[in-house]
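What follows is one chain in structure tokens, specifically the form predicted alone.
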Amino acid sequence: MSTPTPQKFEFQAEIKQLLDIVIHSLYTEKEIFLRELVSNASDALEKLRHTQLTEKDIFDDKLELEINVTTDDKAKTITIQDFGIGMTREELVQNLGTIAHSGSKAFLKAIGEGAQKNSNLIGQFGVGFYSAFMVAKSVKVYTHSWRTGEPGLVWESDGSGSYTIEEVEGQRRGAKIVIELKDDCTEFASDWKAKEILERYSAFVSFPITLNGKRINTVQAVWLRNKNEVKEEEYTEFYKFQAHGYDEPQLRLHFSADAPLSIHALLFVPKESTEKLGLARLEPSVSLYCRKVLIDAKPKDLLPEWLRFLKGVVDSEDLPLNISRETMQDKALIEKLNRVITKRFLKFLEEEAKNRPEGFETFYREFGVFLKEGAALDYTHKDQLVKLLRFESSLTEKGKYTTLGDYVTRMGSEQKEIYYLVGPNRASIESGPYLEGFKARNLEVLFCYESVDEYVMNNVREFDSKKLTGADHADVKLAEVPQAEGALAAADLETLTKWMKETLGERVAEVKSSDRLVDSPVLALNADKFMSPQMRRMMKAMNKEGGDSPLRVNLEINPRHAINKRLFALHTSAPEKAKLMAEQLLDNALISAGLLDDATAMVARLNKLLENI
């Protein structure tokens, strides 16, 4: 019996054009070919599973529904086999040789229109299949249809313009794609390389995937399951797999939505922030999937920058991807995904703060700086974020938080501003002179310990129509309160402040009596309305323009303090000693304000003062 000769076909002109695009410009990474072929194999198995529900006579029906990948580094081949729906001769021609059935014509039309619209061809034996030619010298597709009366076939091409189809004996149901690799692509015939690609892109395919006989996809796509059916250990196992972590997640949000988009999301908050530990800035780590196939492991626009600490997965069937599944073409849709997920996560944090306040505070201590970043920069979600901010205050115990909302409920009817102070810690703020006047008037002051706080307050600006104001700002006006007896007389006070201004010269913009000091002799207020002391230090540390600008402050003195009374007596009886005292008082005030950059002159002056004791 003579062996049938191979039947030769020419690719349609459009397929030749398509091959050229796929091989030379469509995919940014050659390794994508394996993801595409495995995804096609999964779809072929899914089609067979549905066919088995309606058809009784299935060829080779005892085969397991699985995908087998085999590498051979000596022969320089990689093989992808599924036991799925298979193809007849006509389907081979339609799917792999012509434009009509594969959906490729729509893709080519979209390319011509600037790729703004195209068919979603995920799961079709179409363009994804042709990605094999990026790495192949030749491609053979062995196949047998599920239909019992059909022969086994082999389709073969080198991608240059034609292909052949020939009958073969002994072919199992489904499709087996054998790729002979180009000389510069032989790494894909290595077990380790194939394993790396499969674990990255195809870890959650519904059907078992084996590589050289070993199961690859052992972790389930738990984000698609009902959260009431997922065990805690399954969530933890998935988190460790997806986040490459060794810890357990601190918080978890698992939700699905049908409108306005089809979304399945599983988001995790880690135990610790590596940024807080001083390591490199985090990169986006919420992976984007479409029907369990990885699209982008680190999508930059899926979530706002301030949510870069999140780990997890977002899966959406609504993504109109380009045919390589690598580039989202509809930016507006990605922005909508961004808004929906961010809003849902913020709602989740609000619920945590209300129902599990201690747990939320644990989260906030580790990741609060990210919420502050969002409050300062993300106008869309600013209102939600500001409500989540937490601070210690002059009315809370050490280590206990309050919110801006709670602060407002405690404000008196005459108070129009929310006051805050920035300092390295609670002790330094409480021991400094700036809090005295507010405590004397029972005015609450928020304590801000992080370097970003000044920037956040300046950008948030107000809450509940109340302006956020630094308690150390020169333009703060406080109500009159009864003062203790024993202050310098008005005339003497005017003489002293005038003399101090002349003595201190350009170092001070103004010297005046203070209505906010109680126990301290002096305080320094920044005279620069456009740059706070904290901002000036930050600019200096970053070597930015303005960081080295001449410092000028307003100096306020306490007319009841013994030091100032002594200074008034000395400024006429011992002017040189009084001058040293005035300069030292200014430096003391600058130290309290965190504005003294160089203590050399101060140390020399202190030595002189000690000589005269």
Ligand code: FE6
The other form holds:
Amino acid sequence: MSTPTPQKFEFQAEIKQLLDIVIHSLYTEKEIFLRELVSNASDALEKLRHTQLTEKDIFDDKLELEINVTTDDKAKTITIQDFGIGMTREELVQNLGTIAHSGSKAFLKAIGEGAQKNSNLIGQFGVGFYSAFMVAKSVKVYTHSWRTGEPGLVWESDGSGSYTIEEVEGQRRGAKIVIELKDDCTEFASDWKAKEILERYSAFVSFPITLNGKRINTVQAVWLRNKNEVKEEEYTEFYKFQAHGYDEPQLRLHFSADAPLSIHALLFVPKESTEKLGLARLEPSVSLYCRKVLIDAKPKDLLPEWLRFLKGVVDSEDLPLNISRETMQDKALIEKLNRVITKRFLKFLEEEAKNRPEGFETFYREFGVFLKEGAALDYTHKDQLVKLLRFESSLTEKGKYTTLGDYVTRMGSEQKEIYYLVGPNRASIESGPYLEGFKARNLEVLFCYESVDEYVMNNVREFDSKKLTGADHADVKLAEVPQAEGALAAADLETLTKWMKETLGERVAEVKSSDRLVDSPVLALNADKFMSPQMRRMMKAMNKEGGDSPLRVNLEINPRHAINKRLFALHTSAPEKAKLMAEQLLDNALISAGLLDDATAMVARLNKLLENI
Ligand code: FE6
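Now show me the form predicted together with this ligand, since the one above was the form predicted alone.
In what comes next, the whole complex appears, and the chain from above leads the way.
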């Protein structure tokens, strides 16, 4: 039975509406039409492979399962041909035209919910074919079903309101979609442009793709394979391809999950952090795929900010069932992916820390700041992250780490807080005046070497119900230790501190005798409870308000120190000299605290003092 050809049909009203939206609302991302058509081609090939397992009688059965893209810049066309299952006349009409097709309905609904500008939602409903009309003057679909006895067909439309279907001779199995490009879209008829798009979005499609006869996709979607079957070199090769890296990854996590979501993920930690080197802030670079087809190369909310150093791929089949990132449902889906992946990665780090502590510490030296950032800012994962933090301390050797957990096990029963000091390096903290009082009392102090540490410790606040406290904070109360003989008498001490306050004036908030000093003569503590020296320095570096507010410190003096005893003697016998000495002592304390901004006056004074030795 043959049908008179060509037959002309009207698009249903809903299809017209759909086409209109696709053509006019997605103009910012026209190039995705190629991704959609290649994805359809891949699905058609997949279905054919499936059909071949059960059916004996298949039309054109010797064809290679591949996708061929050709461009013709003279004719201004781009053609996508596959040797998949193809379509019968009924399927053509049905696939295209029936708005009862649930995908189209759901698509229109999503559009109604304000998802206009998102292109992903097209492919996700099996209506990706329509995206061809974003760039097409006219579209011709040549097809032959896998079923023998069906005719070859050509479908044609300019997308405006009607289409025709006609029988053709000599049609190969599958579908060949010929797009005659609009005048402002002719770039898609160039080889280089098509190459760029195919390499970007379709690099991992499992069937061979050729562009004008040349093979495009040679790298496998390693993340979908069983991890026992992937060789080390294959992972490395994939990493280099995906992360555009020349290094090798230092850590790798490859996992799959079915519940609560279908996830295949392959995540890498690079060798080095370029952000740490002082280069620009890293962009998210774990790409989101749906069944090997790129959805978003740099999805913003797929992972928490502090995981921006990760490279790799997350592939979820659940994505197409949902809609665009802008709708509520899809936001929720991305959030769900985020939760599952972050949790899994943290578990991975915990295992690494336990089973390969040296490897973990190598990682930590490079990427520890990101974990600190997370501990300070990501409330959801704080508890897990805090356990991963590592510090040197007054009880570790240089370069050796301890955890907060281990610190707590070493605390004496009367110690209620966890102490830390921030400084540029170990030597500077050890030689500073703050540590000695803690050392004399056998209190361990954590050493922090990064400027963010003060901020991190403040935000983390406590661990195991023990407050994290700066050892240089004015309100730290230390227990008495038996003191050596030879301190200034209480009355003399009182006189001296009073005289010093008068002499130093506005530069100090308070001068008092200290119980935390052992070897140093004086110590400067923050008068300002809310701004530590480190924070002040940071704000100054960032040119922030507060960075150059007049500085006032509390000065504590060591009543046993020879300098102070001499100062007491001099303050009546040689008040001029004593004044210089007091000022110099204050500056020395400020230097130790990293708070002396300008040393000019100090140097002049010191020279004057040296003259009189
Ligand atoms: C999408 C054309 C309607 C197959 N292969 C390929 N594309 C397919 C199908 N689609 N549907 C099935 C589509 C068209 C029209 C829908 Br008209 F390509 N490549 Cl089997």
